Structures are given as C-alpha cells and as structure tokens.
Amino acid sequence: MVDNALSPHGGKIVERVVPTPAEKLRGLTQVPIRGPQARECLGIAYGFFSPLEGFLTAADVDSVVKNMTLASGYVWSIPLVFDLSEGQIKEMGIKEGGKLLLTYQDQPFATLDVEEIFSYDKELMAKNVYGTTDPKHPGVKRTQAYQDKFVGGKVTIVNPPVINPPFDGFWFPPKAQRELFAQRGWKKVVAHQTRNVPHAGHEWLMKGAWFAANADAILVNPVIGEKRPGDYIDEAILLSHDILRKAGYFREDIHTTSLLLWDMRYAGPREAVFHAIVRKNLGCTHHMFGRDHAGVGTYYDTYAAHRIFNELPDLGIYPVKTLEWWYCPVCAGIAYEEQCAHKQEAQRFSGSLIRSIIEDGVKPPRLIFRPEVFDLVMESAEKYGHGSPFVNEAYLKRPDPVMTIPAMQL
C-alpha cells in the first residue's frame, strides 16, 4: 500500500484524544503505568504512530516481526506491545472484550481496550527486530524485560497531560505540526532524527539533505525519552537546537524545532524505517539519514539504515542518505566526504572528542561547535542538569519533566 507524498501513513492521522469525566470511569480496572508506556500512549492517541490505534495484536505482532508489515500491509517496523505478568492478569480479572483505566503518575491517563491476551516468542520478537539476541544491546534487553504476557487493543487518552516548560514550546503532535507547515507554505520539508546537541557536522548534515531535498524547509525532531547515564540531557538538546536557528545560522523561515516522544530501540535500519514514518506522519516529504542512524556499538555496519529502504515499497517519504561531513584542514573548514579529496587528513566529528569539550567548559573554535550552541549547553547544564549537560543520578531521580498528568479524583 502507497500513500501520496503528502498523506499520513495509513491515509489519515489517529486521533484518540477523548476528555472524559471521572464518573464515566469510576469501576474500571486500573493499571499503573511506566513513563514509557506512558509516552507509547501519547505516540499513539496524538497520531504520531498513525495508523496505530493501540498496542498491537498478536496477528499485527507477528507480521511486524516476520514481514516488517502490519497484518493490513502497511510497512511498519517495530513492535508496540503493552505487557503484563500473567499473575496481574489473574489477579486483575482481566479479560479479553473489558476495558483498563492506564494511570500514570498516581492519575487517571488511558483507556486501554482489551481486544486480545496473547504469547509471543520474545527470542524471535529480538532477532527479527534487533538482528541479535545479544543481552547487551539496549533494544534485546528491553525485549527480555516484557512480562509473559501481551495486550492487543485501542488506546484512548481520557486525561490529556500538561507539558511542562520548556518542552511545552516544541509541542506539535502531527495536525499541529502540519498546521504550521501550511502556514508558512512549506511544501518540502525535510526531518532530522537525533539525540545530540548539534556540532558543526550535525549543522552541515542540516544543510547539505536541505540541499540535496530543495527543500523548504528543515524540521529538527528530537528524541526525549528513557535517559541513561552519560546521554545528553534532554532540554540542552532541544534548546541547542533551536538557538542554531535564533542566532541566525539558519534563516526563520526554513527550520523549526520540535519534539517526539520516543524511547530509543536502538535498532538500527529498522528504527530508521519507524523514523521515517513517524516523520511523515508530521508532514515531511524528506528525511536525511546519516552513518550510524539509529545504532548502537557494532551491531550494524555504517550504513545499514540507507540500504534498507532499497527493499522496502515507497513510503511516501524519500530518504536523503548522507555519508560524513568532518573538517578537513588542508581545505580549512566543514568538508563533505563525497567531494573532500583529503581523507587520512579528515578530523572527523567523534562522540569522544565533543564529551570531552564539553566536559573540559572551554569555549572550542567556531568550526567545532558555534558559541551559542556551547553557551546555551552550559547554561542548560547549570539550570537542569545539576551541573552537568550529561545525565546522571540526579537528574534521573526526577519525577517526570516532560508532562504532568493533572489531577483527577475518581
């Protein structure tokens, strides 16, 4: 199945966004529920996973895994399963055809519609996802952690959340999202998936796939989510961002910043399929994929994530696949691997060596990274990060940042 350029996966956008009084749901079983089954949630009720309308069912399970397709063809990538123990079950009363009340943060949030309980081999789920089974990769072990047992059906929100300063600003779910595209007149738009806050590579990966789509636009879209220790704290990598287009290194009328709420699977090719159409369902026509997207350690060569798309039907989005931007001395700048003839010259952008101009708090030279984005990092540092622009204890012992689920007495 192919959808217009233009169109949401599916053909249109999931809307599952219901406010409901507490008497409507007084009676119903409730369920507690992690942060990110939590933000699965909102994924799903505010359209960003279009055409999902819940967790998925065993038949949808087992097509995504085998096939990398929902059971009504369309492609989709990863599986979005809603687990419990076989005990909570039973000793919930749970049944196929009830309904469950999900609370998050000790409050009312979704209705979780029990379509189907079922099994499923979370060996071969890891395998076919992952392309390992290796415990050490995050997305294998996030697999082994489910409960034995799985629920299929539609999610609703009944508690819409509060999001809290400064996500609040970088709040577009895919009609809001789409509504600012039109009213700028950007027709070609071309997305940017990271975790990162932006060095100068980052910068001119932005520039060149806005080249390469003529595009009208860039949409930077982060990644907020499960943190571990060490990753870039969430708030400097959205305001990083978007004071790239403040101080001008982007004009206002091409780039705009805003967030998804994701957590990372770290599955490589298939992630960046699951990328591409959560982007799409924001209304990009284009998204660059760069080397290493969405991988971890060496699970998956430099670029697995361009390759991938080679196999698979037209999303309706087109994938801009870059190879490397580094500095290159003897050209004296940010040079682009496919026309800089000075390879073993390249100083290449390396994780490593940005951690450690963070952490030394020395302003680096412009060609690493622009003063305002390292001003605006330190300053994130101090007023979010107790200190540091890198998750630590302290910063994870928080109670969720990004959204307060407001208070509803049942």
The other form holds:
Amino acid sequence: MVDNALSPHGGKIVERVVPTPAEKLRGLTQVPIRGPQARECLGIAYGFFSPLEGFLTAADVDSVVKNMTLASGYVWSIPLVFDLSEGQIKEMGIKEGGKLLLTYQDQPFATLDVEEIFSYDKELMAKNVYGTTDPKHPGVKRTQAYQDKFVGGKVTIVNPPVINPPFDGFWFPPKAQRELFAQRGWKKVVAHQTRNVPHAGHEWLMKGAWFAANADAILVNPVIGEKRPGDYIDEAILLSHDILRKAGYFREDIHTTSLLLWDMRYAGPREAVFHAIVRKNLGCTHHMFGRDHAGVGTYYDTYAAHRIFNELPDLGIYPVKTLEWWYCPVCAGIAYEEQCAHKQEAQRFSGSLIRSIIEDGVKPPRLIFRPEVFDLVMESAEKYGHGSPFVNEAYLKRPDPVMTIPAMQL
Amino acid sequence: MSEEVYPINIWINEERFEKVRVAGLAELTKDVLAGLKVIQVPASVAEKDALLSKFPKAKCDTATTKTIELLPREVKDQLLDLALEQRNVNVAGLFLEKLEAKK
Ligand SMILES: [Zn+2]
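Same protein, different condition: the form predicted on its own was shown, now please give the form predicted together with its partner chain.
Starting with the chain above, the whole complex follows.
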C-alpha cells in the first residue's frame, strides 16, 4: 500500500503525547526501561514511525519479518518490539488488557497498553531482517539479546522529556519538521542519513543529490542513539553538519539539520527502507542512498540498499542512488564516479584515512575537509567528548545527554 | 630473510610540508588526498613490538597494510619533529631510546 508523496506513511502522522497528571498514573504496574526503548517510545509517540502507534503485536511482527510489511499491508522493514522475560511478566502480574507505566531515569515516562503477550522465533527474525544469524552482527546480537516474551500495544508519552542542549535546537518531530518546510516554501526536500562528521565527499554527495532531485532543500538528519567505541560523538556530528551551512557551504535557504533518535540496527537494505519511511514522515520527498548504506562489516553488497527499492512498491519517497565522489588530480577537483574516467588516478575518501588525520589533529586541505568543520570537531572533543571526537569509555558512561525526564511524584 | 618493515603514517598538510621541504625530506612524501601528503617512519619488528607494548591502544594489521595505527598524537608529533631534526625518517629507534631515557 502506498500514499501520495508528502503524505505520511499510513496517511496520517501519529501523535500520542498526552501529558497526564500523576493521579491518573498511580497504581499502574511500573516497568523501568533503558535508553533504546525510551528512544523507540519517542519515535512512535511523536510520529517518526507512523503508522506505528505502539510496539508490534504478533501478526505485525510476523508480517514484517516474512513480507516486509505490516499486517495492514504498509511496507515496514524493522520489527519494533518490547521484550520482557517470562519471569518478569509473572512477577509483575502483567496480563493482556492491562496497562504498564514505563519509567525512564526513575520517572514516569510512557504507558504501554498490553494488547498482546507473545513469543516469536528470534532466529527467524534475525535471519530475515539481517540476512544472517551471525551473532557478531550488531543487529543480530540485539535480536538474540531480547527476552523471550514480547508485549505488543499502543504507547503514549505521559511525561514528555526535556530535550537538552545542544540537541534541543535539532529536535523537529514530523509535525514541526513539516511546518518548517512549509514556512520555507520547500516542496521537494532530499534527506541525508548520516552518522558522520562531513568531509567533502559527503558535502558533494548532498550537493549532487540536490541537483539530481531538483530539490528545494536538503534535510541532514543524523541518527542519534546507542554508540560504539570509535564512532564520532553525537554532538560533533550534529554541530558539524550545521556549521557547513553557517559557514556558507550551503545557503541558508536550501539546508537544515534535525536529529533522529534511533539505535542503528545495521540492517543494510532493510534499514535503508526504514530510513526512507521515517524521512517520508518528516516531509521529505527524496532520500540519498550511497555506498553500503546502513551496512556493517561485509554482510551486505555495497549497493544492496539501492536494489531493494526496485523490489518494493512506490513508497512515496524517491531514492536518490549515488555512487562515489572522489578527489581526482587530473580533473583537479572533487569528481563523481559516473562522470570522471580517471579511476586509476582517483584519490578516495576513506573513512579510516579521515579519522586518522583528525585523531592526529592535522588540519587537512580545505578541499577535502572544511576548516570550520575541523575546528568545530576539535572544539566538540573538548566540550563533549572527554578530549576526543570519537566515542571513548568516558563518553559511553555518561547519562542520556539528549533527554531529561521531568521529575514527577506519583 | 629480509627484515619486515612496519611503517607509521605521518600526515603532512601544507603547514608541515614547508618544514619537511626545508629538512630535505620532500621527496619522501607521497600525495594521499587533494594535496594532503604522508611521510612514513619505518619501524623494525622489534621497534613495532616495543611501540605496541608501550602504547597499548595502537594497532598493527600485520597481515595487510602492515602500518602501525592509532599511536597517540603526541607520539606522531614527536616522530615528525625527530625526523625534521635528523633530516632522516629512520627515527623510530631514536624515539624509543629517548622514551627510555626519560624514565
Ligand atoms: Zn577525473
């Protein structure tokens, strides 16, 4: 099933944020949740994951795993499930038809309607979603770590979080994002998914996609969530993309940055589909997909995320499939793989090369890395990264920097 | 059997290149990306092992690139300074001697 471009996936934006007084929450069974679950609750309740209204029930999980659609027929590629152990369910007396109060940071946060308690074959889930059951794959590892039971049902945020600086300036749930696009008069917006600080390869990927889509604007939408040692720190990613515009590499009237709270599954092509749907909900008409989109290791073919869209019905968001941008000494500039024939001479942007340069604090030529971005990355390292722009142990140990749940006495 | 060599990549931007040129080492640099260059300080097996044990975060992929990666920034800065001073890139041994002497 598909809706027209610009309409959210499923036809309407889900909004399930209902600030609720404490007395109405008293007596509900309390279940503490972790960061990833809290982020998923926000994604659902603020409509990023429309048409989902909650964690998936069994029929939806089965359909997503086997057909890449919800039971309703809408394309959906990643199962969002809420797991509990059989012991927890018994101990807390959780029953179908009940309602749970999910607490985060020791505060009431959201309710979960217990529509269905079920189990599902985790091996099959991993195999179909990730194309592998190798426990070294981070998504497979996440799947295998699920407890044995799942609770499906609607989620409602009852105590909305405060989004902390510097993240607050980038918090645009679908409704707010769409309003911003409308104010600016942007009808065609091409989304850029990233977990990187931008080098010129990324900058040209965005500029090229803007041309290819004949777009009004670019939405840079970094994924903010669970980190692994060696990743760029979230603050550096967000702020460095923003500074590309502030420093004039993109004009103010064609570029904006907002964040997506999401823990990468590294599901390659399936995750590409998920990214497309979320950005459609944000109001984008196009989405960039480069090499090895949302991949990890060698589990997926370099351009598997390009091909998957050929097998799906029109999602109402157009995939802009791009190959590599490189530096070509013959062309004497940044060049595109499909245009420049100097493949032998091409100097590629390798992630590990750029990382090594940044680690050594050596300011690269402005042609490959903007000095403003470099300075900002170094500044973010001091301010947010315990001295490093890359995630280290100290950064991993900090409490959730993005959101604070307001204190609420039950 | 000839002794294996494990290079340490030192990135050379424009600012550094001027000093490298003055030290007469410009010909040893190689263009990597859009004018960014690299100069390699070679390490022998023993020097590589010493570096890896003194700087446990450093890594060497002995099967593929053979380069020694993730040495602390200060170490690489000092290696470059030594190379400029000595007008020679074979300074891994000298660096380790100085490190030992500091103890
Ligand atoms: Zn060329």
